[in-house]
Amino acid sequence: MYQDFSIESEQLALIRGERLLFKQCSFSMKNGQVLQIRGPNGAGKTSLLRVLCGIMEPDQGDVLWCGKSLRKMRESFGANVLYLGHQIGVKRNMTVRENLLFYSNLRQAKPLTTIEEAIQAVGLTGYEDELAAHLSQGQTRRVSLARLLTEPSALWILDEPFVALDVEGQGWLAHLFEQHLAKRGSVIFTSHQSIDLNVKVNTLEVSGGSHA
């Protein structure tokens, strides 16, 4: 089980260029919840979630981490969260093995379940020493979703982490979310597609592309 936690945003906005990408976006969870940020292409999913990661500023507002604004609970909020962008991550010049092994020594916490039993898990039994430059898109999305398994962290935040899934592979990452909320984690994830999941979901709707 998790210890508690809190995440929240306060009247987040954030501008590129003369495009205003959102403002006003607050919103406040905590441990057992899920979140899906929805939105269509360009309107700054992404943005939103590199913000909440600390990875971008926000021209306004804050995101607060146990009370507390990001900027002051930085070493907090690294060691219990784990960020998936859309890029995946993934090093193509290293095998499946070797990146989960990478990233699991860069956490330094002990893992949930062994590399072997990940890889397992995600259907890529075969492929440990494949490198991920052979691998295709939707294996490659595997080892990265592998990292959930690997890297205990109470908050996951995700981009579109059901994206070059089959069926099969929705069906177990939207189990993986329900086992990962029965242990008190919560997350954060976005997706333009309706996802089946036997808890409740809230909704956090982004339109950007106004003008600033």
Given for the second form:
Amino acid sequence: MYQDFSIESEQLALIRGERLLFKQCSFSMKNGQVLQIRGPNGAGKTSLLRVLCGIMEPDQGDVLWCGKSLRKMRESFGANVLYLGHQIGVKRNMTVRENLLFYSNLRQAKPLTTIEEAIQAVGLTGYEDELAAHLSQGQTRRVSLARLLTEPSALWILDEPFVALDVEGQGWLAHLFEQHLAKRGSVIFTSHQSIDLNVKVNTLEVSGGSHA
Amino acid sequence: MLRVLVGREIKLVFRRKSEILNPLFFFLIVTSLFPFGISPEPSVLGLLAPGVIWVCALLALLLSVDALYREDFDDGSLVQMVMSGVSPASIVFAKAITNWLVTGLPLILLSPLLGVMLNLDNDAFGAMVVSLLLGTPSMCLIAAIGMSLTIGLRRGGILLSLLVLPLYIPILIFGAMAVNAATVGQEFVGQLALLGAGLAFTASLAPWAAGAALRVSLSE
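If the structure you just shared is the form predicted on its own, then what does the corresponding form predicted in complex with its partner chain look like?
So here's everything in the complex, that chain up top.
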């Protein structure tokens, strides 16, 4: 069971160069909800996620975490949110186990599952001590997804988590979403495909691409 | 926290050995070319030795810094670390410590050998080692600021040198001055004290400045 949290955005707008990626982007979210962000390529889905994570500053509006501006809540936000971006931060020169161990040590949180169990769950048994450089793209993606298990966080913010996964992996991830929601966790993710979940998926359309 | 970060950096550096060895080879090769280019005359070399060793150490350090940051930026590790609740200041501090341990310290260990080769005055070896011990950590910390500012740029190399070299110059001046003073038998505690003060200053402020710069670079 995760702590209560809420994340809201108020009239977010982001300009990149001459292009207005999105404006008046508002939503709010609490425990146990799923939000899928959809939109064509280049619409600004990844940028929106980066703004929600506090990595990028919006040009207008603000992201509120538990009612307060994200900038003032970095510590609580970091402890409760797991963001897996486009570049997933799996080191090629470290083994699967070392990658997972490093991030879970950084968080200093008690893992629900051990690293061995997580590696098994993502189907990488036998690859524990293999350098990530020797893994395929899909397998590297699985390494980063194993962090969802080893670093318990209430809110998952995932950028295209289904990309590079095989059919079985996609099914497994959807199932993981459901388990996470049952524990009152939440997921924000971007994807082009529609995902079959036995819970309601809210969607947010990002159109973007107009000139500022 | 810092131990976890430094442990990871050191592990990664040792898996890409060429990156530790390149700056050290650079240091050795450039210093040993001077006698060929200028004069093998011992008295001339002894005169040049303090400056040559200091300049080469400075350039070798500058050469070593890019590798520590570039890959972590490109593969998203820096963002992941910041998102794991680690303050950017501790990330850059850990990188500066690693930078010093794997490049700065070996440079200092090599320097007496080069001192012998360049006919450095016997009395100046102590001053050289101590001045490098005080000066190189400051340079690693200053490089961390420069790297954090320029990491988002595709060709940040030249800009990094432009940003960092003016800040290296005082360290170079006092470092080489201390060794020079020792060769002529003068007191050199004053120069070392200034280097120490510089280290205290950079160690207490540079991580914060570099951390703030890193946050800005990541937001692009």
